[in-house]
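A single chain comes next, written as structure tokens; it is the form predicted alone.
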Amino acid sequence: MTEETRRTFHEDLDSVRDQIIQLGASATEAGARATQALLDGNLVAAQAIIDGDDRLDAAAVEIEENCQLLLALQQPMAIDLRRILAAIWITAELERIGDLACNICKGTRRVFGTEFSPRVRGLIAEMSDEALRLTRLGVDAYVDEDEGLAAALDDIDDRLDTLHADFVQVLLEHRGEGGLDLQPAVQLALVARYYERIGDHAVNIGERVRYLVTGWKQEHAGAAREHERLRRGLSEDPA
């Protein structure tokens, strides 16, 4: 690349980063609003979030198309190539978080009219806060190219897993007391799973950031083990 071409390329990369920051903000806002709609039993607000998901999809498509243009026109190498690939992958994770916010809103419709105990309400709020905190940390790690924070997300996610397990236990206890009908209990269990999945997507963002910074992916460890088995002649045909 010429100096001018390189400068333009990095300006375009900065623009992609800014778009991802905005997409992350939109996805986390959708998640927070979805939780509030659920707790308030507000079907109008829930539907507005579902309808607004088209804007998140459009933003994700635009980012991906911009990245594809950079790949086609600039043919980047090394870390610049990893920045573009990571941007595409992270965009997909954030778009999926937006989809999960919509799923929470659909769950709101299915449990409409159900009274939540203070414990259920509290755990829903805690799961939401933790899932969206993980998402923001993932975006922060991406913006700062912070490998340490990216690697820590998997451990930070343990709290959300614990909250999810606590929530399921509370649902079972409420069923035993006759406090919740089966259908609302099932729907709330699904909603809890959506929060857990948001956390998983945030952890995936962390893995993509680690790839961006170091070139390492989690799959490399498994691939290395398989290569070693093949080298030793220990690989077995699948059953």
Contents of the next structure:
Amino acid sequence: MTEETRRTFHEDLDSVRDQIIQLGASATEAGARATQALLDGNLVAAQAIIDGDDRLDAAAVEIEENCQLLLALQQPMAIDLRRILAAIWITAELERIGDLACNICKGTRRVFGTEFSPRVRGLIAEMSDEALRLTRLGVDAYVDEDEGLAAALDDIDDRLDTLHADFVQVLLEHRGEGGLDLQPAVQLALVARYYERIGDHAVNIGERVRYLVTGWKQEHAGAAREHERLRRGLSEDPA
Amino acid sequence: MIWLIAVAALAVGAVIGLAVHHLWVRAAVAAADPEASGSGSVSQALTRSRHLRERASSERAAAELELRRLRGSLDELETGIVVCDRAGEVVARNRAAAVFAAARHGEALVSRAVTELLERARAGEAGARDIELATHPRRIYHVGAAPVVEAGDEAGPGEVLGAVAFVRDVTDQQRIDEVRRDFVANMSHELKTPVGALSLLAEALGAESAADEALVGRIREEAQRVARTIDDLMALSYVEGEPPTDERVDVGAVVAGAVERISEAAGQRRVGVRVLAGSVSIRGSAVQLESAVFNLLDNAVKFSEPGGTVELVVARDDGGVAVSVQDRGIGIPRAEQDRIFERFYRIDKARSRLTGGTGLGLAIVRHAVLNHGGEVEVDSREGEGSIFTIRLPVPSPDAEAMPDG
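What about the form predicted in complex with the partner chain, after the form predicted alone?
Now the complete complex, all chains and molecules, led by this one.
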């Protein structure tokens, strides 16, 4: 690659990064608005978020195509190659987070008219904040290529898992006291699961960033064990 | 012998060379400074060219200083400013705008809006939009962009140099507006019930003497006046708070509705209302527009002399429709004309008490018209009367076929 093409290649990489930042911002905004719509029982706002998801999808497709173009035309190597692969994967994770915001909106419709207790409202708001905070940290780790932060996301996610468990517990208690019908209780449990999934996608972003920086993937550990077994199997083979 | 010829040849060559060099320098200096041509020695020419260089470099330094001062001034602004050239390349960005360019989270959406609006502004289309961020802390940004065009002269419009975008944080402003609107709406509701009761109680009150009857009459009248003010406050908070619905509205029908509502009061004051209206369709809210036209008619009738006539004309003008209401009443002093659209502004407080005005009518008109992307103007002379004109845009046939496009 000449200096000139490399310069434009890195500019192209920067613009892919900016697009991912904007996709992340759109996804977290959609998540925050979905939570607000759920707590307010605002069906109009919920529908607007569902309609707005097309824009996220279009942005994700555009990023992917840009990445494919870069792969085909520049044939990058080493960390440049991993940057593009990570970008494709992270885009997919963010796009899924947007989809989960839509799922929360659909849940808003299904629980419409249900009075939430203060405890339930508080936990929903907290799960939302936590899930979106994780997503933002994931984007931070990606932009800074910060392997340490990326690796920490899994542990940070524990708090969201705890909140999720607490929430389900509270739902069961409310059911026991006769304060919540079965149908909305089930829907709320599903909504809680969506927040938890958003957290998981944020953790995945962290994994992609670790791959970007070091070339290491979590699956490599398992693959190494399998190779080791095969090697031993072959050496123990009498033939 | 041969070496003598060679030396002579070298000497001649040197002289010619020097002469050519001299001529070349003179020509060069003449090209650089027309005044120098035909006079001065080589050293003078060199001095002059050094002066020219120094002048150019000091001018350059002054221009750079000017630019730095401008940039420094822009950096002090709270409004973010981004300037791009004709090709769309960002050439300047002040400190407030740099925050958005470097943003990683919600604010990155502001940066995207800037890019999109600059793109359109470069094509000559100014635009603006609000970006509301739901993530904590909630923020609302107003982003706008416009083409940068050199000031034109008689020869024609100036050249398009690029585009400029601005970003303003309007969170506090919007919050204050919201609080004010809510307060007015809530207070009006709270006041309406007791005032209604007062009015009814006054009706029920028996009058034993003529003095009692006069007092009861006054109570009833004052209660009705407060009720009208509350109604207008609620109408105003409605047009301020609600975006107009996007329905097809026949201006002719709107006018007919408003005329119908005013006919009783006009009859009482013996004021005639003449209407000249065709059928024009626009998009918006019939309720808000009727309220606007009614308030203009209400004023016109109030300020007309008994036996006078109010004229209402609906006409197409370029790209829009104009609804004008003309009276031959007392008119509005020129100095007051700028302020009459403010809420509770009254020119003559004593007279307003007499006519039962609330001081809110024209504020309602202005808000309703602004909501529809239109404008309202007044042409009035004291002692001769006033013409109020509402201008509303009419959607082009294409836009009507595709309301979303």
